[in-house]
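Take a look at this single chain, the form predicted alone, given in structure tokens.
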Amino acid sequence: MSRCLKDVPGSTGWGARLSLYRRRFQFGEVLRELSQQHGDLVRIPVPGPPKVLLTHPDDIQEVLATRAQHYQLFAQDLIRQMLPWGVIAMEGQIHDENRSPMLLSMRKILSRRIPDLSQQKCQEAVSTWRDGEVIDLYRVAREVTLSISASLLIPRPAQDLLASRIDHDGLLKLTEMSNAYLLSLPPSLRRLLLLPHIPHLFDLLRTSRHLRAQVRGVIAEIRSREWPPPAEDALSLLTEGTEVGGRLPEEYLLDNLLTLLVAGFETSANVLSWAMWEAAGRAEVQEHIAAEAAHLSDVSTENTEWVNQAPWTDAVVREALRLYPSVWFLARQSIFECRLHDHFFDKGTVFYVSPWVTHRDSRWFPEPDRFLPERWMQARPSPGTPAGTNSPGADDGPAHRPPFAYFPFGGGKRFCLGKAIFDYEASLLLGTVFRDWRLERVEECQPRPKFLVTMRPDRPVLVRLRRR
């Protein structure tokens, strides 16, 4: 006997909807509770098209990778208001045509620019630290990742031109424009709930226009001058097009540069602040990283080999990505009728997949709520496999763990463009910090995840510095 939507467990009555609305800023916690209560397939009590949470890796792989062409992005209209032609908001052929040159440009930047740039920015970040000082790890991570993201967009001689003009706090406001619950609602209901926040929305729109104008002005200023080769920045690579298979169309250029800036900055900062915070709670982990970091070189190009051969540092980053995936929630809507988990679903059904939920499933990760980088030490890539070049959806764990039990960078054709760059800057920042410093948690500081479109700490992440 075939099963369908009505056979999927989970309450969708008005009582359940009201309860979820009251806990909308803990949306991730709610999804995890529902999964623990009902299993791998559960109805979510959100108005609009029927919504189903998928938590089994095989179902996630089906939606994100195996049959990705049968699903489309859901509720991306708010993102399109900020980045109308950014690859993050595109679908179909236009997405594929824009993604290809951007992916190739990221690979060129990784080899030509990131080693030197990451070392410079990480060293600048710790150069003013003082013994006994209390710092906010989230602010440190923000400053480093924004500086790197802004600098990799434009030619090296002009690297400070863009970063010096960006309003850090204004950029963060744009990433706070919505939360996952709000994105899940039908547009009409969403507009109704946003009415009390109209002044804030106008402020966000002004911030967005200002940011676009700033980046547009920098692009025009850079293009008015000639810069020496080689091309090692996104603007040069995407406008020349000779090394990335063709130029990016002019009408898409600004939005895609902004995509690289925003996505490469805020998502990386979230994970890095959690990684340093969790390491601060385990002295022995800090010592392992410090022992590896003792081999960091003053010659930036030599550190590429170090990044590939620092297992504890890599394990800490992986474990932070498991526990605190910055992109914690993805939604796909079926274009056709489909079958998942032995259930038939109508066209238009929305499927949620959540790294936050699946990564904390004890079937795949014993003691799922504990920070245990040791779990990754037996899952290192084979010799000769560079860190950061793992294929999308590759199995990063023991043989019993399905590929999509761990997917902090998504999967399929929308796999994160900047994964390899993040891997490099994350390892280098942790090595630079713990080589010379020990971190002690400030006792009264207890940060918790804040479930916006991305997942970030809900307060400053405070630690005290102790020089080694």
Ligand code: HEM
Given for the second form:
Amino acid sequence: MSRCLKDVPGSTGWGARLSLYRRRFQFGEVLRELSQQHGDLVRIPVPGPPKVLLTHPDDIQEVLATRAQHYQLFAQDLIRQMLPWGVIAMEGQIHDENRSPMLLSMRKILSRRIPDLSQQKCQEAVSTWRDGEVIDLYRVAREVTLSISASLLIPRPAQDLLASRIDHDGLLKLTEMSNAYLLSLPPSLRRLLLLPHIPHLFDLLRTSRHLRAQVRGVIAEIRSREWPPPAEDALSLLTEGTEVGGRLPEEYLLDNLLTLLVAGFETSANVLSWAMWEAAGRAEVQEHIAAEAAHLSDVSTENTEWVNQAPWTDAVVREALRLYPSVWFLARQSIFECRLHDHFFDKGTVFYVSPWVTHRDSRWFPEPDRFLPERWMQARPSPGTPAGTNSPGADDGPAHRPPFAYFPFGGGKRFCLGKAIFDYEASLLLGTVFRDWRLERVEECQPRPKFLVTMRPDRPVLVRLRRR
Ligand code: HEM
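Let's see the other form, the form predicted in complex with the named molecule, since the form predicted alone is already up.
Everything in the complex follows now, all chains and molecules, and the chain you saw is the first one.
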């Protein structure tokens, strides 16, 4: 017998809705509880088009990758208002066409620029540290990832111009904009519920205008000068790309530079601060990373072998991405009738998928809430696989684990454009830190995830430094 939406378990009604709204900053926890209670398909009590949480990897693969063309982004209107020409908010053919030059430029940046630059920025970050000092790992990670991201976007001689001109708090604000629950409401209700947030929203739109003006100013300044070749930054590469592929509006460059900045810096900083915090809780893990990092000074554009030969460092990063996936929640709306798990769904049904929920499912990851980088040591990619070449959405885990049991970078045609860049930043930052320092947790500091558009620590992540 065919089953449909009404057969999907889950709580509905106003009581459930109100309770969800009250717990909107723990939205991830709520979704996890619902999936533990009801199983792989759960109706989520949010008004508007029907919402279903999918937690089985096979269903997630279907929506994000296998039949991605049958689904569209959902509730991206705020992002569209802020970055109308950004690839992150585009759909269909326009998305595919605009993604290609971005992908190409990311690949070139990776091979020409990222190893040297990451190492330089990581070393600068630790150069001022003093023995016994207490530092906030979230702040450190943010400064490193912002300076790397901003430097990758513009020509080498001007590399610090953007980071020094851009409003750092404004960038953070863009990812703070609202929580997933509000974004999931239908526009009419959203407007109503957003009334108390209106000053905040105005502030947000003002901030995005201000940031665009700042980036526009930097682009104009850079273009007013001649830069020696080679072109190895996103601005030059995207300009070349757009000229080959026909003139695209200048706004496209602007919004995509800002997209790379916003999509890249805070997502990476969140995961890195969790990775260092978790390693700080396990002395032997720090020793493994330190041993692997002993040869770190050899890393350069010509010699990137170290990053590929650091299994513990890699395992710590994977495990941090499993427990704390920055992009913890994605929403897709079906544009056709569809069938999932023997259920038929109408066109317009919204599917939530959450790396946070699926990554903490004990069917795929025993002892799911424990930080166990060891679990990745039995599942190494074959030797010689360069960092960042995993196929979209693929998990190198044991055979019993389906590919989309682990998908911190999404999957399919919207797979993260910056994964390989993040992999480098992560290995180099962890290596640079633990090679010369031991970190001790400040025990009274117990950071918890805060579920905004991204998932970040809810307070400063404090550790005490001990020089080796
Ligand atoms: C830990 C770090 C990161 C995580 C967890 C992450 C995660 C993700 C995820 C899950 C998506 C897919 C979104 C969707 O399907 O709707 C995505 C897309 C994207 N990411 Fe990342 N990301 C990270 C770092 C970066 C970096 C460093 C950059 C750039 C330098 C970047 C640029 C992008 C862009 C441009 C997209 C949009 C791709 C498209 O729509 O075609 N990300 N990211």
